[in-house]
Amino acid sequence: MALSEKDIELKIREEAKKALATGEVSCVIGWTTTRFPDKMKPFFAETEAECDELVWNKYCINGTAKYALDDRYPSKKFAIIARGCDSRAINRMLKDKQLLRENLYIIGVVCDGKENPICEECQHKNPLTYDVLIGEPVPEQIDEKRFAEVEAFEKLSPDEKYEYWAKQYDKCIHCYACRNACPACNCVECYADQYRTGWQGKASDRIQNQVYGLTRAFHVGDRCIECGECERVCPMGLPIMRQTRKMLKDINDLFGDYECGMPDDAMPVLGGYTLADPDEFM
């Protein structure tokens, strides 16, 4: 028998306790409420009292893992509530060696989808990294219509797609909202903050915005987990999405059914090569 999202919600205080109870664990990163009944926030309980005030409903949206990196050399462990989504974040952290997994503490959800469109695109679930488990886990699924988006932008010609994009990249107000959400978009310092004579601009016009969104699409490519945290959190609401499946699409096109963040010692297809390439340079 499923379990009801209070019984979750009272399972995720319980071992958030137990956690913290140990003495090894410094906080627990999960979500509270707001004074908006449908809005939800990040929320880092560091007492067994301040468990109780973690939450789990339909409007728990923001990852969790990303949270991890404020503290990347921890004195003790983190404990994470993690959703699939966010155990593939994690996955991609520990493996761009950003984390380590001994310093975390991974509370599985099985989650039955959010708020969020996004979430009706999700093949995992289920988390697929954790320390304990809470619900029971569901079948695994294959979403058809991966790419059927990306499949009916490419019918159109390269003028069109080329206005469509400077549209969108005309609305750019280069928040880096993107890349703070992103948990692929990990380095310690980012190459737009750097400043170098002839490197990234940071006037926000359409030839620089148009240079961010593109080299930061190249950087996260093969590293996306598609939890389309980017797009959600855009204020000027680029589908930002659409540009990194794009990639993804020609990736699986090249290489064969890719995913990333997952449970294994796969590299990122962008990260290496052999020389099976398809590719004539090679």
Contents of the next structure:
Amino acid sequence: MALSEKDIELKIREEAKKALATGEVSCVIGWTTTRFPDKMKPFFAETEAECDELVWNKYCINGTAKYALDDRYPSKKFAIIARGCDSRAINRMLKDKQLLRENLYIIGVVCDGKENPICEECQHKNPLTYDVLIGEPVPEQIDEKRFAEVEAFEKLSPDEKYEYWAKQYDKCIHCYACRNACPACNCVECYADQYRTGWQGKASDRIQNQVYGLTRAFHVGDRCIECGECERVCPMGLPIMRQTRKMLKDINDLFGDYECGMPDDAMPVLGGYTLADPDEFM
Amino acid sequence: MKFKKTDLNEVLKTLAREYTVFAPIVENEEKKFMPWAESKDVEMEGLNTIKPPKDVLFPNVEKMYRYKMGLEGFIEEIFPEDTKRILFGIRPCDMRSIDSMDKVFLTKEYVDSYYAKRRDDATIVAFGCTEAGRTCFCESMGLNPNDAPSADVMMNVSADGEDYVLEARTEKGEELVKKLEGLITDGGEAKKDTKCSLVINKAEDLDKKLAKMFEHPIWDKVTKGCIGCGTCTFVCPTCYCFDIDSENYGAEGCKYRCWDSCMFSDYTRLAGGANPRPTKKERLRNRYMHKLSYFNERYGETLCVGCGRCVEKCPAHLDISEFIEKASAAELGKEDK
Ligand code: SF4
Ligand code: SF4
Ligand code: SF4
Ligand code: SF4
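The block above covers the form predicted on its own; next, return the form predicted together with its partner chain.
Next comes the full complex, and the chain you just saw is listed first.
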């Protein structure tokens, strides 16, 4: 029988307490309430009492995994409440060697979707990597419409595409929320923060906003785990996941079925090279 | 004085003959202050804009001077053009934020000539809110959502909902109202009963209390979820920090200034690479302290006007109003002096 929301919440608290009790974990990263019933915020439980503040409901939306990067050399483990998307984020950060598995304690939770449009497209409701699992695994769906939006967009003329994105980037306020929320954006120092290189201008104007948007999409490349955080956090509502989806579609077309954040040892598609790689675009 | 709501377009058209009129316009799926034209879709009522109107006086990117090197080298200042402008329909919180920016850019012996020029050229028509967003807490910060005392003209919806009622409060305001002869009539009773959605418990002397709380454990807790984006600072009507940089093409180029954010890692990075605010804890502490304590110390008023924009837009759901309550209730420890 599937666990109710409340049951899962109680289990999360219980597992969180157990994790802290081992003495090996510094904090448990999950969610807690705010004054608004539809906003649950990331929360870092450090004591047994704080574990009782952890919640689980359809507004627990923010990604949890990336907070582990706040301390890349921790003296104790981070415990992370991980849904399917968070587990994929962890897997990719491990593959990118930005995190060490032994510094993580992963409390996996089967997730049947949140109040977040991206969850309708989710192909991984079951966490892929965990130390302990809460909830019974559920059957996964294949999202037939994964690239439908991109395919429709590809039909536009170059001028129409440019016009579309130019308008979008005129709204961008250059806040870097999309980068900072993204688990794929895990570089120790982002190119955009490297001052005096002249790569990224600080001004928020049409040119610099677009330079940033393009570079972000290409740098995310094969690392996008399709969590939708970039689009959710954008204060100006730019549909930027369409760009990283385009990257994924091209990768699928060129290299075969691909999803990022799987628990395997394979070299990332864009991180390795074999003689069989397609190169007609070069 | 009043004019019919249905005459709004006529009023804007009349004003637009002599001024550039920045009004709350919906375009490209976004409501923001931009120059009015007949084809534009003005939305006076409803919620406030996501982006504050501060960029009319303090643009996001402002070219300061251009130069060329070599035998024909020169340096030439780029100064804001002579444009009489009206900021039409800004909300009381945003008017109050302009009062704060005036203090920063125009007082304490240094006058920022770029800001001063734009400010001198501007006439401000404030508009009383008819609806408060769920994150609005301006009343708790000492404001009134129905009234903006320092506006040149105060405008409210009339009690019967048919008219906009005007009150000219300064010479600039009188001058503006004169242009509307024929469109405005005497009388009109303003409706001033809008209430803020959020009422928060703020300690009377929070600024002084916070001044003692630099090392308080509260900062470790409240800052953990922050992802260090610039969202809160860029949507804030009172964040006024800027950076200066240049754009060079061969031997020519220009210097510009652009908004900066104290939430960015490079904000306090020194020439040698050291950073006195190395993590989000120090950065967010600075933001909150600046809004709620440092500014009071220097200018005698709080810099957060309670517009609620950062509360609504923070991707990690950090909430300065919640912080104000927590800090107001916090016990001081022995490290807090
Ligand atoms: S969906 Fe957006 S935030 Fe999530 S991994 Fe892809 S690019 Fe990053
Ligand atoms: S989150 Fe949105 S507004 Fe901010 S930099 Fe990204 S695209 Fe621009
Ligand atoms: S407080 Fe929120 S909006 Fe501000 S930098 Fe942190 S995460 Fe971004
Ligand atoms: S700190 Fe937040 S609530 Fe206060 S004025 Fe700035 S954006 Fe508005």
